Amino acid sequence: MYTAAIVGAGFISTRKHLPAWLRLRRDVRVAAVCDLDLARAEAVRRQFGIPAAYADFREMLEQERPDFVDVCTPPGAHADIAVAALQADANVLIEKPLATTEEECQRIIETERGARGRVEVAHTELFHPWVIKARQRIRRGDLGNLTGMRIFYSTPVALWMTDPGHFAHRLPGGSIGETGPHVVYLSRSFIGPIRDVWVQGRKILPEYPWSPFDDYRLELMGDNAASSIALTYTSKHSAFLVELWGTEGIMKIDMQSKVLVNYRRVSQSPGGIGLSAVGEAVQMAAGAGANGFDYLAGRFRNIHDRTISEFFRNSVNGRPPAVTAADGLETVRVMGVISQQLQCQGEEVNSPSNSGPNNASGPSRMR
């Protein structure tokens, strides 16, 4: 029987990671939970029936010697915990992003090279079956040559924008530091290495002054395709939509309703548009029906179940991680460029000589 330990007792740990680990109870036992707030760790220990709770992760590593460590803390603590866990011979799963800076990522990578354990980054959106299916179809040539993609991601205001103490406001670039990594690594998975980055941030909701920006536009340029992204934290609604297009076709993914639609509209005649609309509706209904049946039959697995299960299986079977620390570094590198551009924009807006709206800086070439 393997043992696992969870560092961090907040939302992502208790709502996503811990339930996924407990569903692996035939193979792995969650031995401990750790949080700087020991009272919170104790509450989680009691809630989930975990044997031990700690406030010091180094003490936890020394006492428990876990085979797996799952890092669910704010990003600023990722590097220290991951390095210590690797030095204790554990395999390490790290919630995105891998760390907050390239230097911290390199520390993790260098430690992993001399360690027995491996590091995986929880780029969870890559584990959706519909994302995997879309990538397979693109590789098969269903869209011809991929030429672009678009992402719209709306995070409800109430999730953290109204909370001045939420760690997202202290991340580089503000709120984009929390959900931005998702759209960066998802874009990379389709368009490949990102060569140029452009971003513009805007402040829409003045009632939340602790957040420097709450609406973002990004352009991520690959070698042969680009990803255009809108991230907003100004609506009460949640949405995560992806469109992919190539020389021979278009696909649309609703990441939340879990539906992948092939979009075909080669004719702009009324009949052609009507047939296309009917075809899309049929695909959406079929996808929604299949997902509903999976829910009712108890076959649906959320992305954290898939991520953690694959991390565990890959580790015990000696297979490489699905998302390596090097992959995590590339996402952090892009996020670093984004935060630098946003910092420059903030300085321009706050300059006494500039009383106008935010001005976008030019694109940044990736190293």
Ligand SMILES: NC(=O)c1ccc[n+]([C@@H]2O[C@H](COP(=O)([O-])OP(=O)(O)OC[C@H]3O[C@@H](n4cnc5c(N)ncnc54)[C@H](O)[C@@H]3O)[C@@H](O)[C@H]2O)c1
The other form holds:
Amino acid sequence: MYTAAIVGAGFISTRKHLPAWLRLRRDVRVAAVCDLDLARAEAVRRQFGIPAAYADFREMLEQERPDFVDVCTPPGAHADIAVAALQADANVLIEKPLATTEEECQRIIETERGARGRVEVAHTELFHPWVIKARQRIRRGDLGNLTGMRIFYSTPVALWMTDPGHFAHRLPGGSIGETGPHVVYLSRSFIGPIRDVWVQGRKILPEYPWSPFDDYRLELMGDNAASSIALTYTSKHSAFLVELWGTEGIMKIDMQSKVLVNYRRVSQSPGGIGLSAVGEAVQMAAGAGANGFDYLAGRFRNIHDRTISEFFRNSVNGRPPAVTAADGLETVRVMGVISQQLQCQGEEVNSPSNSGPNNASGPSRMR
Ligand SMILES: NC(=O)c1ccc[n+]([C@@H]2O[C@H](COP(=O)([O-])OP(=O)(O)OC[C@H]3O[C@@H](n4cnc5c(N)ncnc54)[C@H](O)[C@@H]3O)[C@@H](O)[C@H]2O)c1
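Moving on from the form predicted on its own, kindly provide the form predicted in complex with the ligand as a structure.
Now the full complex is given, and it begins with the chain already shown.
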């Protein structure tokens, strides 16, 4: 029997990670939970029936010597915890982003080099079955040459915009530091290495002055394809929509309702457009129906379940992590360029010579 310990007893830890670890109970015992806020760690310990609670992760590592450490704290704490866990011989799963700076990522990578344990970054959106399917279809040539993609990601205002104490407001660039890593690594998995980055942040909701920006446009340029992204934190509604296109076809993915649609509209006659619209509606209804059936039949697995069980199985079978620390570093590198551009925009807006709206800086080359 292996042992696991989780650091951070907040939102993602209690909603997704702990339930996923507890579903592996035939092979893994969750031995301890740690949170700077000991009362919170204690409450989670009782709620999930975990033997021990700690406020100090170093003490927890020393006492428990876990085989697995799962890091679910805000990003600024990831590097110190990961390094200490690797030094204690654990395999380490780290929520995205790997860390907040390239230097912190390098520190994790250096420590992993001489360690027994391996690091995996929870880039969970890569493991959606419909994202895997889209990638397979692109590889098979269904879209011809992939030339572009577009992502619309809306995080509802109530999730953290209303909370001045939420860590997202203190990340470099503001809220984009929290959900931005998802769209960066997802784009990279389709368009390849990102060469140029352009971002513009806007401030739309004055009632939440603690957030520097609440609406962003982002362009990520690969060698042959580009990703255009809108991230907003201004709506009541949540959305995560992805479109991919190439010389031979177009695909649309609703990441939340878990439906992949092939979009075919070669003819622009009213009949051709009508047939294509009906085709889309049929695919959406069939996809939603199949997902509903899986859910009711208890066959539905969320992506954190998949990520954590794969991480566990890869580790015990000596296989490499699905997402390495080097992959995590690439995302952090892009996020660093994004936050630098946003910082310049903030300075331009605050300078006395500029009373206009936020100006866009030019694109930044990655290398
Ligand atoms: N994959 C996803 O869909 C997803 C969703 C939400 C959050 N996340 C990621 O998960 C991580 C945590 O986010 P959250 O929303 O759960 O945050 P949260 O604020 O709800 O919880 C974080 C917890 O970590 C604790 N903590 C902070 N520093 C600590 C330390 N040094 N030692 C022990 N405990 C410490 C805090 O007290 C808090 O209870 C972040 O990296 C975030 O980006 C991922």
